[in-house]
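The form predicted alone is given below as one chain in structure tokens.
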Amino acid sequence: MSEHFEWTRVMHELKRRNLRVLRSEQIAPRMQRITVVGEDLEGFVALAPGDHVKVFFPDPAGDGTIFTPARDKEAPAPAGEVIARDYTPFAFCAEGEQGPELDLDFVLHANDSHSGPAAAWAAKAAPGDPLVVAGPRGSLVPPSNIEEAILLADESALPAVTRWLDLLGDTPVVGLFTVDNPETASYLASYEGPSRNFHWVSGEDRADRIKTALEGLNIGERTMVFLAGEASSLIPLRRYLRRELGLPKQQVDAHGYWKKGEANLDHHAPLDPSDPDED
């Protein structure tokens, strides 16, 4: 089986980068792309679709100061609240108009009162606003012998989907995407192609429909399955793949990016704590 899939871990120098907003643009319904620049982006590396950076935001109730953790145990604690979230870099350009540029995509909330600090910041970000970015700490590079892929994601994981698509090239891909707004499909319009079969599912029953669609696919020994988005909704999908189909962990790349009712989910935490074989 796909024990022949070999993932490669590459570690990077962990650097804290003081950056500023260059531009902000809406790229799809409730999707905002923030481009940041700064000399500290020199040497930025993100090799794999699952790479993430830690983004530090100002306290909405404060004076705009961005607080970051102390660099070592002997350093004094930050004077204010540290507000940080993990994001997958959408793209990095080493030679932009004002030097290196990093694109980060944010999901905005339809109701501002429901927005967390990251979405609230992204909705109002303007050129010149400061932002602190750290990482990636490392990259887990996927196998090079993938023959086909299934990418399952919600809005929060679409940047990672684009990175998978860039990596896979002409490899056949089935995309199963759950979104609030069907027009969010425009996010991947430029990634469509003859070897890519994208399905966009909206509505209250979208979790059930996605599971039905996944169960209808033929998954071979060299099929890579990527699952990312709201953590609770991914648990039955992962159980189906790992338990019912018996796929090895090298073949199922599952990540909970957020969780309903929980602020700042640690995406390193087990997706399914009740599963003794949790990755």
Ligand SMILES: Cc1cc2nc3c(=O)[nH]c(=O)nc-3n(C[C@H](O)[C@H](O)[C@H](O)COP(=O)(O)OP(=O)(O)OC[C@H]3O[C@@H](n4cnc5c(N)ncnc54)[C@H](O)[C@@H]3O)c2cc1C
The other form holds:
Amino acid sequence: MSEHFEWTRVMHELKRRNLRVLRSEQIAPRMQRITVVGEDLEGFVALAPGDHVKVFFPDPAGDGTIFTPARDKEAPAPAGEVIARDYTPFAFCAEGEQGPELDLDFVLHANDSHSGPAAAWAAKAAPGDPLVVAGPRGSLVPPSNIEEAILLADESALPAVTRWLDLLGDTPVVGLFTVDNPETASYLASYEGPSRNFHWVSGEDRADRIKTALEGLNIGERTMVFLAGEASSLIPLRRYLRRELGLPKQQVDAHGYWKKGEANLDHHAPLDPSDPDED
Ligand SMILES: Cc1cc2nc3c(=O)[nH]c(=O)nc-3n(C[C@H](O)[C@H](O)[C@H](O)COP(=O)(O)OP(=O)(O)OC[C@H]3O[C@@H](n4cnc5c(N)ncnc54)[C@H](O)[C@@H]3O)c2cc1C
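Mind pulling up the form predicted together with this ligand next to the form predicted alone we just looked at?
The complete assembly is shown below, putting the previous chain first.
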């Protein structure tokens, strides 16, 4: 029974890490991998696919200084705007050539009038640039008895999808991915395998096509469904899973990672405010 799906929360020491960019490389259309290094990464832990770090960026209109929140009530307030966004730790290497390394994969959506400071920073990041990273505060470790998984994501959640795939090993996976550019499929090329069935959907009607694809899948009691990406587009999918199919919340791991037209979405706010059962 799916109520036997048990998630385990593990808390970590919350550290604010002063790091610098080691390299920046394009890994797929509109996707940039930024590797940051620094002694402060010692002891970095990220155990679960949904782990995220808070990344602090310089104000694009400022002199490059990165402001972080005051550590306590007595400490002076920061002298400039604190700009922070959530990112998935794609990979951590404790023993890189220049010490511990952390890879963060950024969607470069900031190429029009709706630029965001994080994507704009990632597009220009160069070796030596400073970056401040805090967290993860904790890891929510998925159940160990998952028998199959459905991973549904847009570009912003592909790093989390790789973390799920690493965790799931040979467990059968159906991936439903909506992307602006079909060539983004190259991001998961090295993750393909016999137990994995990836579908890439682009175009104006992609939201409808993803819903149809989801409705065509058999979802058993030990199927884990992970959905993450643009918040509004996830609401009908989550409603289908929770209300129409009646799946319990331990089986449906849904997260709005960003919201069209809204800067710095608070991802702790309910994805679907009309749902009294929201966490
Ligand atoms: C737990 C978690 C993990 C995440 N992991 C990653 C990750 O690994 N990689 C990653 O790229 N993102 C990730 N995100 C999403 C990322 O935090 C947001 O996309 C963030 O808003 C980007 O900040 P920004 O400064 O570039 O844009 P903002 O200033 O927040 O927004 C400016 C404008 O850009 C739009 N916008 C924001 N993000 C996107 C997008 N992805 N595509 C198109 N338009 C967008 C907004 O709607 C707004 O109109 C994650 C979010 C969460 C909650």
